[in-house]
Amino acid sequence: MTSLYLYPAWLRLWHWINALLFLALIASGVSMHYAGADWLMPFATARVVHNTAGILLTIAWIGFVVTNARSENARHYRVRFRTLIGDLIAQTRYYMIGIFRLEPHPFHVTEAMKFNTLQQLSYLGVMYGLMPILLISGWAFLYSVYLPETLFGLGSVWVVAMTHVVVSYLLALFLLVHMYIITTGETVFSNLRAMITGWHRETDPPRPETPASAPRETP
């Protein structure tokens, strides 16, 4: 068993703040979308919560992008294109089949690379693709009075609103998958514990058999 310090304090703080903000945004967003139901927030309260959480999420995202680019954590997002296809196939097969057969994980966490290829691509897509769209559409929605009358021949407010809603659903889906993947570590709680303590525990991969360790034939 090897212990690796992979999640520095700033990253853990950002992660948990981000998680709380996402929950606040989902709860307040649903409350505004289905306004009037007794079990949801009042519309006025939900609007204040949603706008506040959205502003804080913007600050948190900018903080992540800047800090990540200036820290060693950025190396974990560098995709290895030379082995990309093979890694994708192996990782996808493991999540779809191997994990249910208790097969060994095809990827082993190291200090140089803590994300498997699927994690890398999904995190890159979320943090540098969906998140900017979500934030920009949210700010555009907040200041919709300054939008032009139409965009692409359609009402600009409708375009912005649909973009914001669709990206929100995609990020909510990512959150569900992310929560499931958390449970697929060495134990159900090992990945969650790593994001709390910063330390990841990795079972050492089996060493290849060497001539010295290989059983000798008896003459």
Second form
Amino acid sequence: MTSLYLYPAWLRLWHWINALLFLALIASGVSMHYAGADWLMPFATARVVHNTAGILLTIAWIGFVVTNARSENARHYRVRFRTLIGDLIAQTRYYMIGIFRLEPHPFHVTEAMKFNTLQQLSYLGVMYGLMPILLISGWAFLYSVYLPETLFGLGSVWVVAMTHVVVSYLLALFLLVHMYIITTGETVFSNLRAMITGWHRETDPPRPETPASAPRETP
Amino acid sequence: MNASRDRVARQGAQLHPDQSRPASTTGPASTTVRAVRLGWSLALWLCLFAFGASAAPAPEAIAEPVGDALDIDRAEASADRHACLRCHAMSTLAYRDPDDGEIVDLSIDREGLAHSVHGELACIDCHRRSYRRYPHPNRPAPGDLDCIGCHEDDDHDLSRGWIDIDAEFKRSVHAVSDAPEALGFSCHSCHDPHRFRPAVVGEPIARIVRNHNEVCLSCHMQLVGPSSTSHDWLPNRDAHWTSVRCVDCHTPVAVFAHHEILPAEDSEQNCVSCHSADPQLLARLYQFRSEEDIARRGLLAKAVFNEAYVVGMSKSPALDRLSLVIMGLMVLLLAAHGLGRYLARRANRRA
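For comparison with the form predicted alone, please write out the form predicted in complex with the partner chain.
The complete assembly is shown below, putting the previous chain first.
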């Protein structure tokens, strides 16, 4: 059994805070969006929960961006453009075909690179694309009185509201796929366990790509 | 005083304190009543002469301590109001117009004036020229009592300029109608300058709606009478009347022009203008409630407690349907993928 310490404490804490805030935001957001049904959160509660979770998510996001930029974790987000197309095809083929044939995973986790290309692109898109749009549109919704009356020729409140809703749906979709994909590790729960303990464990010895990425033994 | 004010047939009753303008009453009075009124009018004319001779500011008003120029201006304005209100605060002050025989109400509600937006002005700021002396002229001089004349320079206080309001009013059914009731219609016909107080951000919306609608109902009260069939087409008619301002439907929805009152046949009857995926009115309401929220709670607390949410604001049925279908398909796809993995592993174990 070899193990890689891939998820430092700050990252795990941030991840699980994010997860809780996402759930709170989805529950309260749905309760406000579809207000009226009995099984939903009361509107007044949902309003405060949604706003508070949104503020905390903003702080968490800023914390992530700053810490990620200042720590070694940033290297996992550097896209390898030279092999991008080939990696994407191999990864997609694995999820569509190879996984059912029990083929070995085309990507091997190392300390130098813990994300495969699909993970990398989706996390980059979420953390540096959708999340800032979601947060900015949320704040713009709160302080819409300071916006111009129209944006792109449309009423600014409507533009902000629709942007917020569309990005919310996309992030909910991401969450759905994310929660499924973590079950595709060596066992159904191995990836989940890694995000709790910080240690990524593999039975098969990984093929080292560089000397720096050689795995170290679990203490 | 202001002879261009709406002429009302006085019935000896005080106006309701919430009314923006006196409710007009019509119909022939009996001979006895007319005689009594005439008697009152003559008596009041005598009073006017008596007070007019001694219309100097009251000693207590001019003795107010003042510290700077602003205080001096306020003291002078207060003294001026005091002098005028010695006569005009009398609730029965009126005279009979010799041309048409109608009673012209000249009384000013002291409390209403004090709470109005003009409450700190001197009377002669608006009633200029010969109103400085007594007896007053029968008709206001041209240019007197002109809202735009005073307000055209202070449009920074409004989201839109007074010139826009003037232009809207000139397109209004009240301005273009040939109906005899609309003759001589002016700003004062709706906004009694001695009582008018604009809605302030932070006031409860229900009160704002009520105050707004009372302006309209002061003339159109018959529309909301118990036997009225007006607005029958409207679902939950009474709920609309207490929650929506008349001008929200009776002005153009697409543009913000609350002084361009539309004729009934051109007014908004399309439910989806409010209850729709492209809710211009909801957006306007949301913006108003947001301003109100910030004014009442402050910037930071608004971020947590934001009470401005308007249900339906961010709803687009087509977008919701599309998103839910995509999410549903994704769940099915992931479930199928998971099932495929499970079956593949089971087959592998058996092999």
